[in-house]
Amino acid sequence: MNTDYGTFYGVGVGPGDPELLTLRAHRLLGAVDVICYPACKPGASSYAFRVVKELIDPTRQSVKGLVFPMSRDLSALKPIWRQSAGAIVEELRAGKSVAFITEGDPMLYSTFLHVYQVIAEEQPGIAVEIVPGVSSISAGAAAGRMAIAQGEQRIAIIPATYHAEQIRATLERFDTVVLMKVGSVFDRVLDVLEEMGLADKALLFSRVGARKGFVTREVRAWRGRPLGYLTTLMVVKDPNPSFEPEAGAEERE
């Protein structure tokens, strides 16, 4: 490990409510030298940054918005990820500690993973610490009073941008299906739920705990309405399962 470099932190800031920050995230964000956040274009703010803005001391901490365009073209994105990773490494090389913040959890569909993978490959001697955060899934389930899974139920977490056939197959195979970032394809996904008789078993939520966040089981009411990028749909086919104990389980216990 290269002790001449600062430490790189990946920090999950949760779904939107600053009170859902972990104690460790709160402490680190007040202590690091540099805080980086993902921005969709130069000079833009970000949802993650707004969650933690009040914790930052601009008199002694610098803040950098790193550009991560909203695109699925990997050939165009990879050079940008390397450029952002390079900006982080430059700060670390100067001996500064750097936190890259991301909404939810850093290890679940997060922008942090793009720069982390580049740094891990190209600068393996840099010390990296990852601080987990409350995911949108657990926050939405808690706010909506809907259990994610119980007993032997199986869970699938997938991008909502999968083709309808893939979503249908996943719903057939799993007891609970979480569809991430459903905003741009919600009507198409709702069509699948209606066809399968599952619309009444769904929970729709976005930015849980934030001022403009919401949680609802009235998913049909959102057909044709604009939904933000950070919107999640969770389908629980059997919210009150009953299980037969496995033979011999009582004896083993």
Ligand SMILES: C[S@@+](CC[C@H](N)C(=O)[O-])C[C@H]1O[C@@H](n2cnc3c(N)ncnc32)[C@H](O)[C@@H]1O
Given for the second form:
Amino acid sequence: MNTDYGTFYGVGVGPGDPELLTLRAHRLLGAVDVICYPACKPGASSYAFRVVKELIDPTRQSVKGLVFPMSRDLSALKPIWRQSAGAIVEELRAGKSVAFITEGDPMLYSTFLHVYQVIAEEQPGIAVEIVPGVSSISAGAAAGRMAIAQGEQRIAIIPATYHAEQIRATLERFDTVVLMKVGSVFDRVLDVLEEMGLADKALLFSRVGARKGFVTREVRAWRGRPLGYLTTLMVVKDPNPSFEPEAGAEERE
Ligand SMILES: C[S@@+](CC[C@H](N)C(=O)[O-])C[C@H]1O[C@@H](n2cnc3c(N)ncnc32)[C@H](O)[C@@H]1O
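Could you please show the structure of the form predicted together with the ligand, as a counterpart to the form predicted alone just displayed?
To see the whole picture, the full complex is given below, headed by that same chain.
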């Protein structure tokens, strides 16, 4: 481990309610020298930053927005990830501790992973600590009173931007399917649910945990209406599974 460098922290800040920050995240964010957050354009704030901004002391700590544009063009994105990782390494090299914050959990579809992978590959001597956060999936399930899985049920988590055929195939194979990033493709996903008779089995949640967030079982009411990026759909095919052992299960034990 390179002890001249500061430690790099990947910190999950939870789904939006500051009360859902972990104690560790709370402590670290008040202690690190630099807090970095992902922003969609230069100068923009971020959802994750708004969750933690009250914890930061600007007289002691500096804050950096790092731009991560919304794009699927990997050839354009990779140099940007390297550039952001470079800006973080510069601070670490100066001996500063740096926290990169992400909404929800940092190990689930997060921007943190892009910079972490570059730093882990190119600067393996840097100490990294990852602080888990409450994922939007856990928060949505709790707010909607809908279990993610029970007993022997199987879960799939996929981006809703998959092709309709792939979404259909996933819904056929799994008991619960969580569709992330559903905001921009909601009507197309709702069509699949209607075809499969599953629209009544879905829970839609947006900015769950934040003041303007919502959670609803009335998913049809959202057809044709704008939904933000921080929106998730969870389909639970059997919310009340039987816990009866399968025939022959006792003999197998
Ligand atoms: C880049 S992923 C980040 C996931 C995040 N790391 C987590 O653990 O929830 C972004 C997607 O997460 C979901 N998401 C994140 N925060 C959310 C929230 N507060 N309410 C509902 N969905 C959210 C949405 O599906 C969104 O498109």
